[in-house]
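Shown here is one chain on its own, the form predicted on its own, set out as structure tokens.
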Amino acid sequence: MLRLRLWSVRHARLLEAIYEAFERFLIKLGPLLERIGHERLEKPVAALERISKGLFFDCQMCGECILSSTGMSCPMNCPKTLRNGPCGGVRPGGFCEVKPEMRCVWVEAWEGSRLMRKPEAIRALQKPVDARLKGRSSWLRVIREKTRDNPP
């Protein structure tokens, strides 16, 4: 799993393009998803999201995914679950203070973000995770927000 997670960071630009295409597709499906009902779709979509994002990013299903601004490195893999950059204890070579055998997810995030079209997105201040969303689909949340803001 770690190898695939690191592969995802090294190929952040490719995965960014795939995700953007996938998001456009889901937005076009927005009216259909609305008719079916987001709550009815929550469990199957969250399961699909857990499998796919778990495989590529070791996703922790926080419900507020920020992979597109963290170089495809999930900050929830940080032992301290920091969402706004590394702690003050990053070891030499970019290794984690808590798990010395693991590279800091924020060092990985910084490297991945430099490959993306909007590398400055990593600098955006992230709000704390809403624990009520844990296990829920961030895909459906994004689609609801984007279709609400830009109706067809």
Given for the second form:
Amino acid sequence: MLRLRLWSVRHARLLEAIYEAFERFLIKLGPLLERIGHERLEKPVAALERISKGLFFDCQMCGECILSSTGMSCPMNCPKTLRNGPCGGVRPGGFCEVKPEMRCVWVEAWEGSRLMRKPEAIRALQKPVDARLKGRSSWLRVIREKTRDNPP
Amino acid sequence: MKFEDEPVPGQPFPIRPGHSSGGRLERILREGVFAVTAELDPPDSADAEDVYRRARIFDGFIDAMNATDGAGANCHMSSVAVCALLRRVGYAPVMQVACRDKNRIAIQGDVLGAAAMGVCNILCLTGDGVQAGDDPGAKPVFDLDSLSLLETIRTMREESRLLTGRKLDSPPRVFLGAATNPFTEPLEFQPIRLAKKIAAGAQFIQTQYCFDLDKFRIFMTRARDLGLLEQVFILAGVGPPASARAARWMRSHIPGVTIPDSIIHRLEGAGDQQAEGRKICIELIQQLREIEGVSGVHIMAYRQEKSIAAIVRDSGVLDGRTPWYPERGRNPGYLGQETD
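Please show me the structure of the same protein in the form predicted together with the partner chain, now that we have looked at it in the form predicted on its own.
Next comes the full complex, and the chain you just saw is listed first.
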């Protein structure tokens, strides 16, 4: 869904706000989800994530979502899966080196980031992805990180 | 050009306070000498002499040479091996590492091995996509990207540990470099990306070919405004276009190369296009040298490597100095024959 993906970048500011509200909601829901058990929830939540984020961002289910640091343009759609900015091969007009018919994910990310309330998030240095998390829910992981590791 | 504590060829220099490596390139840059590096064309061969023959043509004209890592996604002798051979005789190689072909386990192992064989400079690259080369069916890896690669090697060097946290008995003492392309979209992001690379560990930068100096000046001004020029040594990339046709081919086939129409028109109007290309390259070197924050030039002259010596000589950037090169015959580690 390339068209929706591009819509998402153009509305990065709105989606950023929705995402922040959604994260707060998820963290509130934390204790309940904890009672049900994250392992039991993993499959249905991951499926929900795959469908919703797939629709809006062409999500590749890396399991370590950083959309709010990449202008709501999913970096895993970069053929080189670059998470820290564009490669040096971007074609004239901002097209991808590997897929010349596609606009560079990072050209989109830069435009999206400038619409956002936290445009500086794109400057954060991203660690390499943990390949074990591929296909797993990043929402549940965020809840675990925000509640278990840093209890409020 | 020699230092007072010049080591036996093949051995590193003593590491000076504040330096990261025992390498010649870091010393030259930190002394404020205008540095000249060039790209070595790695052989499609298993013969060490093929490496030495390609290195010798630069003798006395460059300070360090880059060993490419499957450049353009084409297989050649590995950069680790080319660098190890060059170190045996005392050259200062810059080992290029592309993230395309190896995962984090293989790359960290290569870094340790290279440093053990005396490699003092590593250039961290993303790498061209496999579609650019002659083996587009190969599996692209891209486990790390150029920034996480920089941070990984810096962590190995500074904290003496691997990405996993496992301790190293001896850290790799390497001077870390990265590439930058000031000429491609998103243009406004490029200086910020340079800042990110410096934050991740880049100490020197080798840029993509600089043909459009107006764009390059804008980039450098922005980098200066961000306070980056004091934190990194920038070597501007240059090269002699062989002809107007070659220049057109380069900009449409080599990822990330931008050549303005004005350069192509100038080549077309010349009687001897190859000579004109070299003249353009010399002029660019002289103009780049005047730009604030440019610490040297990096010459990429694919299949025209023999022209590099004359280009460097005629540009005058060495100011009469002769960069170090192995003294033939007197070096017991030298395996090559005296054929030039």
